[in-house]
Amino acid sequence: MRGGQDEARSPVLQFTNCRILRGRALLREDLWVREGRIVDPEKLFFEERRVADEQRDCGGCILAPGFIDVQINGGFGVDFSQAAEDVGSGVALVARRILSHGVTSFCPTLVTSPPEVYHKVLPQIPVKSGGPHGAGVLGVHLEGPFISREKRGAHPEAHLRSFEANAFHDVLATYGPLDNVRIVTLAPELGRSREVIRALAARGICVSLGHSVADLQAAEEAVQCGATFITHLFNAMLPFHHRDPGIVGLLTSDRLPPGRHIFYGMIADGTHTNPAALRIAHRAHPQGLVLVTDAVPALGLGNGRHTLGQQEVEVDGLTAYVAGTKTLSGSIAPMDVCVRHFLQATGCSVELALEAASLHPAQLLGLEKRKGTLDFGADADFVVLDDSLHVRATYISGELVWQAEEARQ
């Protein structure tokens, strides 16, 4: 009961002339927040007879949910997989870095890595609510190193496993405990994978297909084994062929478990896929379609060498490369360019473009009641842009986290 009372006594905030993504469309209403959720301003008039004790003018912006990244691989000279001491603190930089762009939750991806990096680096990366400091931690992506050798990109060859005879023991014995991972990325063409796929599902880690060369049918497998992702559609990947698609074929095959729903991620960055390949993929499958950034270290940081886990990146313009190759090793655009990218691309409206950096990724995690919406009882993660989705300013339950130079005037 006091829970309640005090829940009546705390202040209601409620931003005015805005435009809320909601239900999948963009609606002129004001958007009303309480101890960091969003809530049902009729049943705080009606209920409990309160009005909002501030109120907040948006200037017709638009208010669309946080966005979700679910595989950054660091930025501004962060790498998360390198065996640093203090892990933490480059976790929680690239966390405060990102709000300017949008993000208030992210997964944080190490590439394929020798074991003794997974056991120093997991445990320092817990997950961890968003606020003032950063963009929360929803879990880390483990992407590697049971993928193909063939379709390994700019994964270290000399680290790249396969599952021995005792499957899942080998998972652990090379990652450590699971406790802080979300995604783990992997090759279903693997001897034993179905396995490890079930075992994974079950402990609910999202498990992701990628860096392979499997056929539709080996895909089509894995699903039913419990596996929900595609890491980089058409990226490390078997070329879409129309006798045998291979993964790609995911996105319209008739032999997913009922009710079952595959998501895929994309980098829209203008350089990874083709505007063209963009565009067939969103209109096979728009529900599923899933922004990431895939940013390495460099993101940020401009031309020059960087890393990239056990390997150096050399990035020119817009794009990176495994130094000393024409092998592309991630991306340097942040979220809020690939959604402005993706928008232009592929002509869709404003509103899938949004949620496809924002509902899709929580509904991939489970976490749509809570994340990647605006609906009543959800978490009050937001950001606030204008008509050409540029970030004019970032809230984390509720909380201004970063606002732009030009809107604090």
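This is a predicted model, so every value here is computed, not measured. Positions refer to the first chain, counted from 1. What changes on going to the form predicted in complex with its partner chain:
- The listed options are I62, L301, A201, E220, and the one placed at a hinge of the rigid-part motion between the two forms is L301.
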Given for the second form:
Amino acid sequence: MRGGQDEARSPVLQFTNCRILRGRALLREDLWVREGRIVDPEKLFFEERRVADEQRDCGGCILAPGFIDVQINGGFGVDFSQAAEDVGSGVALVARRILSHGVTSFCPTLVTSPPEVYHKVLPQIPVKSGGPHGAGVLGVHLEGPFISREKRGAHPEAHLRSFEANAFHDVLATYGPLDNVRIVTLAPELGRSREVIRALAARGICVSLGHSVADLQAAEEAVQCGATFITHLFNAMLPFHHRDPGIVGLLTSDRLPPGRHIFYGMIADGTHTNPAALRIAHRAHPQGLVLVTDAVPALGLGNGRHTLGQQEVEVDGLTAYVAGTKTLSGSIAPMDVCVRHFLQATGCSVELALEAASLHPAQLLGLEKRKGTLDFGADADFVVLDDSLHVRATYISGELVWQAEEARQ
Amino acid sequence: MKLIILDHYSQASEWAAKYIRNRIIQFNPGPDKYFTLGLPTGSTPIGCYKKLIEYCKNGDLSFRYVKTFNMDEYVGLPRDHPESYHSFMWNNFFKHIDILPENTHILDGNAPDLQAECDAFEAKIKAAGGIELFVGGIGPDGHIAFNEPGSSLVSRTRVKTLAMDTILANARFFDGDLTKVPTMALTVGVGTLMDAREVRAHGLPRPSLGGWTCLSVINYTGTTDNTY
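Output the structure of the form predicted in complex with its partner chain; the preceding block shows the form predicted on its own.
Below is the entire complex, every chain and molecule, led by the chain shown above.
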């Protein structure tokens, strides 16, 4: 932590001619940055008697907090669940490429895998700050293997597990050390889930409900034990039923701990969730909606056929199919596409669409003082957007880390 | 004493801003010759500040060689409170223009020794060569700055207890809670104002005062003759 003297000498950067997302609204304000953090210019003026050292004209663009993707399985041919020798360079490649989607922080996600894979891969994905090298790694999202057989979706059946025998010890035995883990998705109907949820929550790990056949009561009990997230709402869970809304009912449950509400991931790629369903969820509980890509290794690959591990995948625009079939093979819509589609499908405000990709995931992970906002003191991770929310430039810690081709001179 | 009556708030604001602009330009300030400007706060001068900002952004007016001295500030209100006069000046003026922070002066209502702070303020004005133009507002009862009617004409910068009328009028900025409204302020005195080379005051008379429904700009030219 640099002392006051050093800080006083550091250059102050002023971003002008822009609208910034602050206090839930788009304001005509300048953004001031020093030492990678957002600073209060009034304080600089009256206390330090400082003006900016450099001004950058943002051409009337929108400045929003950098997007945070809490569920992404890989991309650009990289699969995070592969027990590669050099997992680090795969993560680094994805981290660098998603900068152009406006993502400044993410949670690399591993799907259901055998213990050997977790033991090999997890130590190679440490929490890491972002920068010119790529988006920051906030921690790993472990989706499985403690999930429902019936709702496993594309997860391999052979590697599903339960923690009925030894509860949290089974969890540790399966994953190994949890130092780099940020989120765990599990099915709360599994025996002894309450102990496991409490133990994970006590370690500051976000517990998410997903790939589950839980009814609403089981889901509510899980939240009372500390679960705070729902993994890709609607997908891989029981459908909403008017006498038992299941996990979906958490959005409007009155049995959650006081002062707490549930967050829920939504894949708004135009394919995985019908726009009407997206609207129902959004209208029922707008503040809990977290946009996720749930992107697969085919993200960012051009149209055509690609071999990804054991799979042959056909990419056509924003959709990926198992080659030669009409079966969806996971999401490949980048985060900024999801934000635009969400805005268009729900008719919500630009502010809320941007918050769904920044503030809400930051709140989910308890990071909202440093990430997901442009408040004073927050990390200067932000994205420059035109009026139709296309990414023009991406900044991490106040440094330009990506710029659209046309913007470069 | 000149009395100018104008029909609309925006017209009066523009008139006042143009006057200030022209005075500064004619003065031709530079590194050895700063233009010292005394400034008010409140709803009345906001239109004038907007116009001055416009002239600055147009390139018609620079505040690079202007020094400012504000009339007053609340006692005990944190500097970054949204209702402090520091906040007012930052949001409505300073942040939009090219003035240097070290050339702005606002009384510190949280100083450990309030009268010493007032004396230091007077000394800063003197060190700057006195005020070239002091722009002020006239309240509904005829007060200027926080000098209520009956203030001594030779008063200097000092601590004042606010009149009940003022506190009641301010309550709307503090969620209607009278206990939150500051009860004291530091203010330049009438004598401090009269020392300026020129004073221009804007007022919004209440309808009861002869039914005026317009703004008046009153130009004091060094005399204390205030009959009109």
